[in-house]
Each structure stands twice: as structure tokens, then as C-alpha cells.
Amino acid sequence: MLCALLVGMLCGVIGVYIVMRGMSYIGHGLSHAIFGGAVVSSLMSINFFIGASVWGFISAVLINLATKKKTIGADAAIGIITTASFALGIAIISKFKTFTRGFDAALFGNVLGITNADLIAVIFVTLFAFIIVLVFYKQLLFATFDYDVAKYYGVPVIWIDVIFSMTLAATIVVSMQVLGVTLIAAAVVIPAVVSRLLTNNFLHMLIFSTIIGGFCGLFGIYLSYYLDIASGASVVLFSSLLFIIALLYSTYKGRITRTINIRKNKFHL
């Protein structure tokens, strides 16, 4: 329960920067890329968190570089990098069958497989991510909304990208056991999108997304127990339900606001 709560909060806070940068596809692609690193780490008997994190960090840097290339489409470059890494993982599993963490759990999540080491890693990465957001709040905010202007005013955007890529990679690595590779992207994006529908204030969005992410992680685990389904699927389905509710609310609120404005205009006329 604690692990699901922390993973939800972690994905929520990181997801805000992903969504506001228009990089939702990176969360999806990077999760698939890290799967390849996890399998290679298992094959080489390297510590899972170290091996997968290094692989994920390199993949994130390559993806960031790909998004800035104008010669080829960013989506094409990202597709090549992430799909190749994911395919490598599948190929190794089919050949050697040595992926000890469980293929189904890696793909769809299994919170019952959490170990003490997994929980410690989640706590460490969560604290690390929150410290990064607090320390580099202004720089991350500036680089998120206007990369070129931030660079012009002396913000070390390259280092900010490196730090953010490292944090994102670590987030996906520690979330794999709970959410699964195929569902991490949704868990990262949905809380941020829901909070965006509720507020236009960035700080409020950051707070709302963290709370929503934690709530979805916690309640999703309850649902997975009673419905007897994979934990990752349960968390994402519950998050999707909240998204639909928030979307309906924002649509209704928008109509009410437009109606009030029209009536005011008629009154002035």
C-alpha cells in the first residue's frame, strides 16, 4: 500500500512536466526502452536498479536529442530507439528465459511481488524527485514553458534536461513492479491531465497531480484486490475514471462560464 501510494505521487509530480512539455509520448517510449535494460541487467547478473536506471538514462538522453533534430521526425526517432530496446528484451527472454522478475509482472504490474529492496528504492527515488523539483523549481518551470528563452537568459537547459532525464528514468524503473511497462505512461500522464483540467495555476497543478496520483495508486490497489486484476491495470483504470469525471466537470464549468459571459454582454448592450 505504501509503495503504491509513493509510486502514484512520484508519477504525479513528474507527469506535470511531461504533459506541460508536450512529451507524453516519451513516458510511453521510455518505459518500453527500460524493459530492454531490465532484461539485459538480469542476463548479466547486474543489480536491477543500477542496470535498468543506466539504460533508461541513456535512452532518455537519446530521446531528448532526437526531439531536437529537424532532419527526421522526433516521433520516428523515438519509435526506433524505444521499440528496438523493447524488442531486444523480448528476444533475450525468448532465447535465454532468464528474466527472474517475471515477464507478466514486468509488463502489467504486480504489487504483491514488491520486496523490501523495491520499497527502499521507491522511497529513495520519491525523495530524490521531490528534492529536484524543490531545488530546481524555477529552472524547470522556465525550461518547460519556453526552452529557447530560458537558454537565452542563462538557464543551464542542457543540465536541466540531463537531471530531468535521470529523474524520469529512475521513476519508470521503480514503478515497473507496481504498474508494469505497458501502463506506466498512462499513470504518469493521467494525474497531470486531470489536474490541468481543474486549474490553470502551475503550482496548484503540481500539488493536485501529486495528490491525485497518490490517491489513484492507493485506491487502485484496493480495486485490484477486490476485482482480482493486475495492479497496474487497476490503477490506470481508476485514473481514467477520474479523467472522465474531470473532463465532464471542466466541460460543464466551461459552458456555465460562457453562459454567464453572454448574459453579461447582453446586459451591457
Second form
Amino acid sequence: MLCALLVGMLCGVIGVYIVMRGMSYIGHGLSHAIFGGAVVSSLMSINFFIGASVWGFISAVLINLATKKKTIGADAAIGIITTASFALGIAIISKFKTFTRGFDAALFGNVLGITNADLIAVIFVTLFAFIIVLVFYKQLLFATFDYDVAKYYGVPVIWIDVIFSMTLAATIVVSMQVLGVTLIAAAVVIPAVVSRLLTNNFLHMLIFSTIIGGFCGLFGIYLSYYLDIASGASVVLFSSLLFIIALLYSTYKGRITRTINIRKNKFHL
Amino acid sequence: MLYQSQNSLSEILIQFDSVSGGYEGEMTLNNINLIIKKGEFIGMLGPSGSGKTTLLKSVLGDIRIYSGEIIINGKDEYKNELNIGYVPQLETIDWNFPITVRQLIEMGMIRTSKYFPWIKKEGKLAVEAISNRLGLEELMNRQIRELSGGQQQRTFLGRALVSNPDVLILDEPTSGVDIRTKEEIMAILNSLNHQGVTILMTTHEINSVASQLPRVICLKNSIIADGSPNEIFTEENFYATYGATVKTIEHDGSKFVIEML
Ligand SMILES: Nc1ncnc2c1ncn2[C@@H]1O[C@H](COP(=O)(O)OP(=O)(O)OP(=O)(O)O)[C@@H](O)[C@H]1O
Ligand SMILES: [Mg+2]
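What does the same protein look like in the form predicted together with its partner chain, given that the last one was the form predicted on its own?
Zooming out: every chain and molecule, the one shown earlier first.
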């Protein structure tokens, strides 16, 4: 339960930066790439967290670079490399059957398979991510809002990118067991999008997204126990439900404020 | 000319020495020679794609230089220690970003207030002072999309000004605003200039903005003309810059340009 809560909060807070940078697909690509890394490192009997994190960090930096270049084919290259990495992982598993973790769990998430080591890793990464977001709040905000101008105002954008890529890779690695490779991206993106619908203030968005992410994690896991479905799936389904509610709410609210504005204008006339 | 620079212009702040540069092999800036002194107020004219934004960014060290050098305050542009305030062309802004006027202006303090989300007391006072000066105090909690064009320009100007810059670089600060707001923005810039801030700005407005400045540069990848409007507002210069035929007239000691279609 604690694990689900933390993973949800972690994905929520990281998701804000992912969504606002317009890199929503990065979570998807990265989780697939990391899956390959995880399997390879287990084959080479390297520690799962270290192997997957290093692999993930390198992929995150590469994807980031490819996005900045803006050359045609960059997104295709990302797609090919990350999917190839994923395919490599699957190939190795089906050949050697050495992956210590359940195949289904890796793909769709299984909160029951969580070990103490997993939990410690989640706690550690959550703390790390929150410290980074707190300490580098201004730099991250500026670089996310306007990368070039942030540079002109003296923000060391390259370092900020590196630190962020590291945090992102670590987030995906520790979330994999709970959420599953295929569903992490949604868990990262949805809380941020929901909170974007609810507020126009970046700090509020960050706070809402953390709370919503944590809530979805907790409640989603509860549902998965109760209904006996894959934990990743139930977290994502539950947060999608929240998304629909938020969408309806914001359209409704938009309509109300518009009516009020029209009334005000009439009053002025 | 309406806006007059200070008299004692001696100290060289920015110097372009036969600079050629651009993006990935393209020669956007071609053999630029330019000296900007402390306290100057300079406008830059030129057609779309002539390299105005590129020239501004080269001062900020963000453009690849193929030959020549840019010296800023005695150092090369990558080691620049001047406090430069930059106002980007508003077309480049992501208006959907959930950020308020206050949060945007606070961004400008990043050099002095680096870590953690909160800012110091002096910082808060500075933000308050600048927003009052720019008439933004009522709008501090608005999201940036919910502003008029003039208010948006003033917000981004606020971000550039909040850290008391020595140099202000503005990319089309008067685009998308009405005549009165334009006048207000230009009056603010003029008074800053009189407090000693060096200003370099681009504009598309020849008569209402450029003709009022003490010094104007016409750019079309290279510098076509550089001087006071009275010296450089000639039919030949405008033809060389824009490829358009214009007529110049004089009124009240200022030169203006009439488009001939
Ligand atoms: N980031 C970039 N990468 C590659 N080429 C660019 C980039 N930015 C601008 N260019 C090119 O450099 C040239 C000069 O562009 P620049 O933005 O400096 O023009 P400008 O004078 O500011 O035009 P405008 O009045 O429309 O703002 C153009 O041909 C443009 O296509
Ligand atoms: Mg431009």
C-alpha cells in the first residue's frame, strides 16, 4: 500500500514536467527501453536496479537529445530503438526464462510481487525526486517553460536536463513492478493532465498532480486487490475515470465563467 | 526624434568584429561589425527572416559563430558577466503553460535567488515594485493567456527588469499592441534608458518606433545601414533592406517613410 501511494505520487510529480514539456511519449519509450535493460542486466547477473537505471538514464538522455535536434525521423528513431530494446528483453526472456520476476508482472504490474528491496528503492527514489523538485524548483520551471530563454537567464539547462533524466529513469525503474512496463506512461501522464484541467497555476498543478497520483495509486491498488485485476491496469483505469470527471468539470466550469463574463459585459453596457 | 540617449556615450559594452554566424551551416549573419556603447538605445529594422532575432541571440551566446568575434564588456560572449534582461518575441511563448504573472516575473530573479520555490523578502519587494511600475498589480494571479497583448508584453518586460539589468534586449516589444500601449511601452523603455540601461530592440514599426530612436540599424543578413533615422532613412536603404519602394518625408524634424504600392 505504501509502495503504491509513493509510486503514484512520484509519477504524479514527474508527470507535470513531462506533460508541460510536451514529451508525453517519453515515458512510454523509456519504460520499454528500460524493460530491455532490466532483462539484460538480470541475464548478466547485474543488480536489477543498477542495470535498469543506467540503461534508462542513457536512453532518457538520448531521447532528450533526439527531441531537441528536431530533425525529421528523430521520433521514428526513438520508437525503433526503444521498441528494439523491449523486443530484446522479450527475446531473452523467452529464450532463457531467467528473468526472476514474473513476465505478466513486468508488463502489467503486480503489487503482490513487491519485495522489501523494491519498497526501499521506491522510498529512496521518491525522496530523491522530491528533493530535486524542491531544490531545483525554479530552474526546472524556467527550463520547462522556455528552454532557450532559461539559458539566457543563466540557468544551467544541460545540468538540469541531466538531473531530470536521472530522476525520470529512476522513477520508471522503481515503478515498473507496481505499474508494469506498458502502463507506466499513462500513470505518469494522467495525473498531470487532470491537474492541468483544474488549475492555471504551476505550483498548484504540481501539488494537485502529486496528490491525485498518490490517490490513484492507493485506490487503484485497493481496486486491484478487491477485483483481482493487474495493479497497473486498475491504477490506470481509475485515473482515466478521474480524467473524464475533470474534463467534464472543466468544460462545465468554463461554461459558467463564460456566462458570468457575458453577464458582466452586459452589466457594463 | 523623440527618445534621446544620454550624452556621455564612451564605454564600449558590446562589440561585433566581422562576425559571421547562423544555424547549422546557414550564414544568417554575414560580416557584422557593430559597436554598442553603454547607455545607447538602438532599434533594429529588417524584413522577416533577415536575422534580427539571430543577432539578438548571438549577443546572448546562443548562435554558432563561424568567423569573427563578439566581445561583451571586454570578454567573449560565452563568458559574459553582464546582467542582460531578455524579452523574447511573443510568438515563441507557450501560452497554454499554467503560469501566473507573478510566477513569470519571479523567474527573472533566478540569478540571485536560485534554489527552492520561495523567494527572499527583497525579491518580493522587487517583484512588487516592478509590477507597480508596469501597472500589473491587479493582474498578478492571472494566467498569462488571460491578458491583453499589451499586458503580456509588460509581463515579460517585468521579468526582464526585476533583476535591474545593465542591458535590455527586446525582440519586438511593441508587436500586437495598440497605439497607446505602444507609446506607454516606449516611454517605459525611454525612462529606463535615462537611468543608464543600454537597450537593443527589434521592431517592424518604422514610423511609430524606429523613427523615434536615436540610432537605428537596418539588417538584411548583413548591416545595410546604421545611424540616426535622419541619416539612414533613405529610399536606397529601404530598398536595399526590404526590396520595397518607399518615399521619405520630413515632419517636425523627424524623418518618416511612406509605403508606395
Ligand atoms: N532555431 C533555428 N534553427 C535553424 N534556422 C533558424 C532558427 N531560427 C531561425 N532560423 C532561420 O534563420 C533566419 C533568420 O531568422 P530570424 O529569426 O533571426 O529572423 P527575424 O529577422 O527575427 O524574423 P522575424 O521578423 O520574422 O522575427 C531565417 O531564415 C530562419 O529560417
Ligand atoms: Mg524575430
